[in-house]
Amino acid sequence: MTNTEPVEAGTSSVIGVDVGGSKILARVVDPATGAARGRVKKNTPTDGPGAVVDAIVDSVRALDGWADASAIGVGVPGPVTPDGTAGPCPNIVGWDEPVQVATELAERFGKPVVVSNDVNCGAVAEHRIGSGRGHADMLAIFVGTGVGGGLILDNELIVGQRGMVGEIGHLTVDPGGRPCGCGGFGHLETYAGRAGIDNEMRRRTDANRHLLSQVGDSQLKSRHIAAGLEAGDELSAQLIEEAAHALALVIGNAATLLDLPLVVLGGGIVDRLGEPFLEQIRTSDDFGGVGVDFTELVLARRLDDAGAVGAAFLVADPI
């Protein structure tokens, strides 16, 4: 999966960049081990993809030793085609159309550049040095503001012609169900993603209920959900049970369809709720496909700056 001609593995260093809705993070990475040094973090611009590309360039050039790096890998929060065209990226304000990011960055840096979806980058990091190490086939699912996935088969990251492989958050779990930010209804991330849970919490409750009284007008965080569960809040328990059932349905179906022996789960909500949440998924009556015994569910290793490290892996030694 290459956007420009990749460099050979074994090079001394590459740059990994993780672009999110609120931040851009750049690091210098040893592609043999995933060890990272240097750390530049900037706010993600809100005036369109051109400004985001400029911020990526500024972030990389602010790293000590960037000029000695042989190539640059970039993860972005949206679909990416094999030629490095990225977007639309709904989590970045103003990025409403596809943009040929890889070519533009390669011209500006004078180095090879590979661009991939940010969740795919995280999946590659988990496969190389995390909980998926040693497994040829795996699905990584990250449950945060939304829900994203990265699929690896026969040690190869699968992206698809339009870059849509792994968009597991937009699989339908309830036709006609909760509205999704993409315009659809009943998608997984409206039940399991933090933004979807936040919307449903506000629809069901009032300021006298525990969860909303803790959150107020701010965004719901994973810590609020965990605190609600610990306090025995009924609504918190209901929302997380519904999230677990939705994830169980999708995970079981995906594992059956693709013959997956391993599913790695991470992201803010999973990291916060941990193994008890995985057990809720495992024991759900809604577990899809041929059942939970068909695949193993494990927690992601919570690698430091996994998106940037995975992007660096992809440009140094594509899989």
The other form holds:
Protein chains: 2
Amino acid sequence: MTNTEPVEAGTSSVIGVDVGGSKILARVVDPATGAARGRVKKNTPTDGPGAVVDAIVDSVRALDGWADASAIGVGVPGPVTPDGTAGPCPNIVGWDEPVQVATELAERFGKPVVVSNDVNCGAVAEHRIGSGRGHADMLAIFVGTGVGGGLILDNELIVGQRGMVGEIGHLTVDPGGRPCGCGGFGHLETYAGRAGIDNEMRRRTDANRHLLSQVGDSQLKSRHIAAGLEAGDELSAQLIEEAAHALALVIGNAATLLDLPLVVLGGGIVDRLGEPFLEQIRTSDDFGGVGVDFTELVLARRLDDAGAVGAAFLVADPI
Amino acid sequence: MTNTEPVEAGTSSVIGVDVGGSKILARVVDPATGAARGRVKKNTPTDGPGAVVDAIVDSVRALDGWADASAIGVGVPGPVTPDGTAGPCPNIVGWDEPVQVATELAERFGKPVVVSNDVNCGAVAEHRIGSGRGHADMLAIFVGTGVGGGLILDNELIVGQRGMVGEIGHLTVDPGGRPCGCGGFGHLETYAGRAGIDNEMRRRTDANRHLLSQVGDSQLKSRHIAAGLEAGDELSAQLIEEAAHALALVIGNAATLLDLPLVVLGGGIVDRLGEPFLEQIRTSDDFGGVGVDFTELVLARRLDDAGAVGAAFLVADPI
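Having seen the form predicted alone, I'd like the form predicted in complex with a further copy of the same chain now, please.
Complete assembly follows, chain above in first position.
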């Protein structure tokens, strides 16, 4: 893959850091190609954003060649405003409030720092070196436990004043429908996200049914859904049909609103179900609006370390 | 109003032209303030885009001071690509195909020309001198016979590769719902647009009912709806409730997708029903997503000649 090639000597480099709920990953990235080298991985501290900032600094400084890098890009799992205020990050224990981390990191490193949302970073990686390469306008949607995304218009990442543009999982597809973790109802991710499908499966089923018998008490995985479909399990097929319907509605509407030529779909469920799931979305009656014949739906390229590489792209060409 | 003040001597001026289904209006505009002077109005020709281009040229040349203007902005009732290819314009008889009008007009005038969608021009006028003034990000929605809009992000009009970004009336609010003129089903404008409400009223009612008895065989007007609400007519209230629901769903979703702080609402129905209609939208259960507490809904300022003035703004500061 292009983004794991070694950076050639003499190429200017940047650092990309992906801060996840459990791990922090730092890499040295060639911003021209996305090729990454070096790899430092640390556990994400659970005692607040101050400790996370310390761990980011330690991770970067442990990278061979960090001193030669011109700048540092950081992706975090929460909203980030354009001035680099990040949080709350619900998946990082103790990071419950927005904190100005970009300024602090820039002071600590003595180099330019851009902080952005991790899913937005993944969208940028798809745009620069993945399935969106060469497209000025695109929406990326990642369907995993929840549903997040990233919007690129005229080759720029759109983040919004609160940094909330990626929150596509909370678009309403069925007013008054399935309850969402955010307190709303009928949001996309309650139909298409793994957690939403898991909840609905348990609501509709009993231990004799195929899907729940595979999953048991553990969390539903994408492979359970794929296996259920393969085995002809009716409930699996119904739940995925409803997920495709919800995605078709949101994608059709987003494509119509923004005249989008390209939507890139990735994340655990999409990676597992692949092209047949995309075809289910495309052929849904709910894939409507005026964008249908225009908007191409493609699978994400599943780039290695997309979060870290995307963060590096963002700081190399700040948006 | 600011946009009808006379332009002061010495101020550089631009021309704004609004091409409607029945009339072409040309004005001289001060791009700093939107103040307009001069006014030439002609019937829109019905023998194709070539004749419309001729009429635009004649209208502009009939304006006092046109020769001193630095550029010409033109709004037309159809999609316009970023290179100035405009059409089809369903409301202009004979303009059935996209035509490169910007280049031809620029050659005829010997000055820079920008052509844009007329509803987008109205959105730009609201952004520069109306209810959106001072906001970098906003969506304008105009609810009339149909529903159209304009999106401004980071102070720039977003038009899309096909120039279709204004087509917000064709977002799906109810999959499989009311049939739309475009061939789709359940689109916003079948619930909120006057033509959609008119169709639905006739489907649900008979001559004894209040609303239809007011309208008779003529087209439903916004004043009929307002009078129906005032008289306590149940069908009027139902249809407007459904319009508010549809708008709440689309506005909540657009605001969530784009993290929008401001949505400006205008057009015949909104102008007539005013603030109570906005409050109905705000308090709808369907005004969901993560934007609700953040997104302000305000009435458009109903600027004079907003199409012509907005077109002038666009060419003064081309986007």
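Since this is a predicted model, take the numbers as computed values, not measurements. Residue numbers count along the first chain shown, from 1. The term rigid core refers to the most C-alpha atoms you can superpose between the two forms while keeping them within 1.5 Å.
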Item checked: Threshold 2 Å Cα movement between these two forms at Gly268, rigid core reference -> no
Notebook entry, point to check: Under a superposition restricted to the rigid core, does Asp259 display a Cα displacement of 2 angstroms or more between these two forms?
Noted result: no
Notebook entry, point to check: Is Pro175 one of the residues whose C-alpha moves 2 Å or more between these two forms after the core fit?
Noted result: no
